[in-house]
Amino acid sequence: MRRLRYNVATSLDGFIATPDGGYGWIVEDPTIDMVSLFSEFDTFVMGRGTYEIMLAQGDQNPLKGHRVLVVSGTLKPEEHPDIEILGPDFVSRVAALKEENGKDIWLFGGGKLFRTLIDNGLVDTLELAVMPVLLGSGIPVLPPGDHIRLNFQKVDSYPSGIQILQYTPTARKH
């Protein structure tokens, strides 16, 4: 069974983007092997907002040529032939994706999608790349809802001050 991994950059104060969706605050660290990281995945799942940010990158889009599934109620398939658009039944579709053969699935963003998928027991790991940055406000890693207990797996530290924390979800606190 493939794993659904929420791998995301976050500020030290828990935001994955500025209030307007900006990500220019993310620290670059040449010692992080992004090629190796991307090779662990063959499928990327994201919300419409994250997809639009990737699309705006044009030829610099790191997902170009990969299997991309976007959760959206507004995107039209004929206008986005290179992706699969997931509608209201996206939770069951993501569950089915996990049953397919292949590499791991990268839950690429956003926070609301993460909340829904973790609440439905579909997220296998959280891999938070904590940046040495305080934003003060923005889009949170996890929108409000039930508490989620995590089991610590490991931490990787980098010269830039980035800490990549890995956890697996356990039980919810109600």
The other form holds:
Protein chains: 2
Amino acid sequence: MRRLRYNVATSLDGFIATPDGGYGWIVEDPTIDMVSLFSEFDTFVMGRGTYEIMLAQGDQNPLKGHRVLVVSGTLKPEEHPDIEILGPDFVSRVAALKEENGKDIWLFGGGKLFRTLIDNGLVDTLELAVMPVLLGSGIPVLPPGDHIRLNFQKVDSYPSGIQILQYTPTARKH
Amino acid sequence: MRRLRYNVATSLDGFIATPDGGYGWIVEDPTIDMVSLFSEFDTFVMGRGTYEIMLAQGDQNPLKGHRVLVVSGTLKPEEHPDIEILGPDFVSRVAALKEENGKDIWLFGGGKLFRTLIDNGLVDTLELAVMPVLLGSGIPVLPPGDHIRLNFQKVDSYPSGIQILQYTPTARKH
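The structure above corresponds to the form predicted on its own; please give the structure of the form predicted together with a further copy of the same chain next.
Every chain and every other molecule in the complex is listed next, the one we just looked at coming first.
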């Protein structure tokens, strides 16, 4: 059993991107050890929107060479031979993925996929890199639905002002 | 010159209330010294919505006996003799209030008033008591508009999981 960890950058007011998907507001902080962070994972799960943002980075795409699974009803497998495409049964596929041996699984985004997976009790940790910026509008870290009560685990402060806040979900009330 | 401090409880995803104004999701933490916090202020500024929520608390209203200024175009002075009602010139009135001698001024809410005052360069600190809960929807800590870049000051962690994050606004780009 390995963990599924939702680790994303958010604004202080809970957005993971501007309304048009922009992420130029994300602060860079060279003291955050991304190589070490990536080494904790061997599998990356995401929605199509997040995947396409990563794909657009070309050679800079940090997911290159990793096992990537993308939830999508429109991507064509023959056009994306390097990834696994998950269809309508993605919840059970992610549950099965957690039963495999291996390192942790990074839920790379976006919010809609996070909502479905946490509502199904499949998300083990939330790790929000909270940027020192208020956006006022954008794509939410979690779309509308039930409230999610969390247990705080820890906070790490970085010189840029980024706070990485870690939580685990509490048992759900249904 | 005294400071205007926006100090509010927010969800981890940036809401200060549920869509209908509810705040039952706010976590209580007896280790937070509210008496000490209140003693740093002698003046409280807020919008009408926030004022009416406080008024509904009757004898539990923590603003009783304090100097309270409410921005409103509808409240009638004769029905609210204990407060000062601020009209369309509220921005200059708040600026003048900051020039008075005294303790700090608490910007008690809500988000719309915060947006106008920070856009006018009048807010000195943001102090967000971030609850360990995701709401998914609600009344935002900041309505849409320009991005607000912040300087991180400090974080205080409490046993309940509440994180109080403190920031100052950076110089604005216009």
